[in-house]
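Consider the single chain below, provided in C-alpha cells and representing the form predicted on its own.
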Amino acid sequence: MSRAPLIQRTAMPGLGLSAGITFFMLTLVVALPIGALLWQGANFGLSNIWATINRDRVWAALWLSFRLSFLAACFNLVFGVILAWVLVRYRFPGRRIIDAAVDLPFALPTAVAGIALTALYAPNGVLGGLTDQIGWQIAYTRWGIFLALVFVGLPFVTRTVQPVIEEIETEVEEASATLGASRSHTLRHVIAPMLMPAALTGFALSLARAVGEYGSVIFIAGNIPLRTEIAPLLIVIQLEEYNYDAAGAIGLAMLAISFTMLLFINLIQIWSRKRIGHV
C-alpha cells in the first residue's frame, strides 16, 4: 500500500521551485533569527537567563507589555469587527474616507504616530488638555501605551474581517429572520460563527504587532521603570549598554510568552473552524 506524498501536487507546474523559494525565505527570515536567539540563550545558560529575567524591573516590563497588548487586541477585536461591518453593510457620506483612513497605521511610520499621539494627548495638547481638566491624564501613563497599541493594531482586525463580511449574503440574515430568529440570535448563531476564524486571525495579528511595538509607544509612554517601561524598550536599553546576553534573555522570555499565546489562539481557531465545518 503506497503512502500519500508529503506535498500534494496540483495541475499547475512549478511545485519544486515554489516550495524551494518558500522554504528558503522562511529559513532566511524566520528560522535563522529565532535559531540565533536560541543559540545565544544556550550559550548564556539557563541559570543566567533566569537570573536576568527574575528581576522586578524585567517582570514589570513583561507584564505591562503583554497585559496592555492583550487588552488592546481585545478592544480591536470588538471595535475592528464593528468598523468592518459598518464599512461593508452601510452607505453614508465619508465612508470611503474612513475606509482609506483605516490603512493609515500601515503607511505611517511608528515614530511619527507616537509623536502625533503625544502632541494630541499631552497635557498641553488639544485632547490632552480637555482630559486633564477632568483629572484623566493619558500621555506618559499606561493609558497612552494602550492608545498607541490600539492605533497600530486596529487595521489588522478590520482588514481581516472585511472580506469575510463582504462574502456573507444579506439573504442569510433575511432567512434567519423569516424563520423567526431575533436579531441577537442571528448575530450569535449565524453571523458570529462565520466571522470567528477571521476575527481570531485579526486578533492574533493585532496582538503580535502590539507585543513588539516600540516606535509609537516610547514617545507617549513616559518610560518610567516599574511603571510605564515596556519590554522592547528594556531590550534596547540592554543593547545600548552592550549587554547582549541580557537583551537576548529578555527576548527569549518574550518569544516563549508570545509563542504560548499564539499557540492558544491557533487552537481556538482550529476549534472554531471545525465547529462551522471548514476543517
Second form
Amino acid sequence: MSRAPLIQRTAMPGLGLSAGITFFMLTLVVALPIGALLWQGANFGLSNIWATINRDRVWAALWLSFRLSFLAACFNLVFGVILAWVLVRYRFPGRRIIDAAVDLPFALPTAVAGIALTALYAPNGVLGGLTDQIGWQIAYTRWGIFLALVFVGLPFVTRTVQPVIEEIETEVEEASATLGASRSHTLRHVIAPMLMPAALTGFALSLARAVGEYGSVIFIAGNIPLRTEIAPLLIVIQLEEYNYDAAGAIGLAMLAISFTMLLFINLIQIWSRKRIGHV
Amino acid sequence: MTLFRLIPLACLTLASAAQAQTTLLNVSYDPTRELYREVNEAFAAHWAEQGHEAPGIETSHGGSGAQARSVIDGLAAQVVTLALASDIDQIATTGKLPTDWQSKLPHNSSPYTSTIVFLVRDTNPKGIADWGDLTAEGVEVITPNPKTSGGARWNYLAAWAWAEANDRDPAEFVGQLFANVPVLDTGARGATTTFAQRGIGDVLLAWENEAYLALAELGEDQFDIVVPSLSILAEPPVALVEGNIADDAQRELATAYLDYLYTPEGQALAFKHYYRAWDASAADPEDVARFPDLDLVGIDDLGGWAKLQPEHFGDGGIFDQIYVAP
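Having seen the form predicted on its own, can you show the form predicted in complex with its partner chain?
So here's everything in the complex, that chain up top.
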C-alpha cells in the first residue's frame, strides 16, 4: 500500500483558496497574539518567569481562578445538560423564551452582568439580604466569583448538548425499555454515553471561558489579595505598573495550565468516543 | 456599485470630513467627565469667538494608568490630563513629550488640584473624625486598589502623610488601615458605587470632587463629608503630547486649550466642578467658599513621584508588603 498523500485530493474544488483564507485568518487573530505572548516570555527568560510566578500571591490567585473555574464548569455541566434536556424534551409555556434567554450571558457585556449580580447579591441587595440573615455572604466572597463564573459559562454546555439531545429519538429509550432496562440503566448506559462527547466539549468551553473571565468577576469579587484576587486581575495590576514582562509571565502560566487542562479533556473525549463506537 | 466598493469609499468620505476641521483628542482620567464636558463646550465657543473655525474636541476617560498605556501604545492624544504626574512621566519615557514637561505650565502643570476627604454615612454613626479613627476595630474602609487606581495612590499617601505628621509608624498605620478594607475596587468610581449603592463600609476615601459629586447625585441626606485634619495636595497634571501633534494649526489649538484651563473662565469651571483651582476671580464665590480649610501636604514634601512610585507601589513595594511579607 502506498502512503497516503499529505493533502488528499477531493472532487470538491477550492481547497487552496479556503485553506489559504483559514490559515491567514487564524494567523492574524490567534497565532500572532499567542506568538507575541510567547515571544515576550522568551525575552524575559525562564528563570525570571519562574521568579514572577513562584510567589504566594500569584499561586493563591492561580489556585483560586482555576479551582473556581473548574467548580463552575462542573456545576454548568450538570445543570446545563438538565436545562438542555428540559428544553428539548418537554413542551411547556414560555419554553421558547427560556430557550432564547439561555444565550443572554453571551450577548450581555460582562461588566453589566457583574454589576447586576453584585446589586442582587450584595448585603443590601434583594437576594444578598436574605442570605445575609443566615450569615452567608455571597458578593465580595468566593461565592460571588463562583456565581459570576457559572453565569458566563452556562450557555456553552446547554448549547453544545442541545443538538445532540434533539438527535436522540425517543425510540432509543423505548427500545432500551422493551429490552428490560430500568430507567436509570437506560440513562447511564444509553443516554449518557451519547451525550458525553458534546457535554465534555461544553465543559471545556465553559472552563476556558471562566479561567479568562475578568469583566464580570471584578465587580463581585472583593479583590482582596490572597483571598479573592483572581489571576487575570494580577495581570492587570502588573500592566498598571507598566511591567509588561511580569504580566506576560503570569499570562504564560495561565496559558500553560489551561492548555494542559484542555488537552486532558480532549483525551477523555477521544477515549469516550472510542468507547461508544463512532469515532 | 457593489458593497465592496462602497465600504472603502465610505471610509474615505468619513476620513476627509474629519480632516477638514482641526481636531484635538484629550485623554483624561475617570472623574473628570463632567468637568471636561463643560470645558470643551466653553473652549469651543471661546475659540470660535477669536475667529477660528470650530474645533472638533474629543475627550476619552478611563483609569489614569490605562489611559497612559493607550497613549504609550499609540493612541494619538494631543493633550493628556491625567491623575498622576508619574503616568505622564511614563509617557515621557517614550519620547512623545519632553521629560521636563511639568515645568512648561504654571503650578506644576496642574490647573486645578484636589484632595482626599472622607465620605461617611449620614450622621456619621461610627464617629469618624480623622485618619486615626479609620484603624479602629469594626470600622470598614472603602478605597480602590492603589495598584490599579491613580486616585487610590493619593488616598494611601494622604494616610501615610498623616501618620508621619502624628509620629506614628506610617507603614504600620497604612497596614492597619488596609486591614480594614473589605473590598478593593479597581477604580475610583467603582469604589464609590460599592460604598454608596451596595451599602458596604463605614467610610469611603475619595477625591474631594467625587465626594461632593456623590452628595449632589445621591442625596445630601444619606452621606456626610468629613474633612480630616491633614490631607494631601493632589495635583492632576496636564500636558501637551509633542509627538502626536500633526501640524501647526493643531499645536496652536492644543496650546490654547491647555492655556484656557488657566484663564479665569476655565478656573471658574474647575471650581464649579469641585476642584480647588488657583484663580477665583471669575468663579462663583459660593463655589469657592464651600472648600473647608485643612493642612495640605504636597507630593514633593513626601519625596516626589519618581521616588514614591517604585518605593510604595512598585512590584514588591511597601503596599504589596501589607498583604504579603517580603
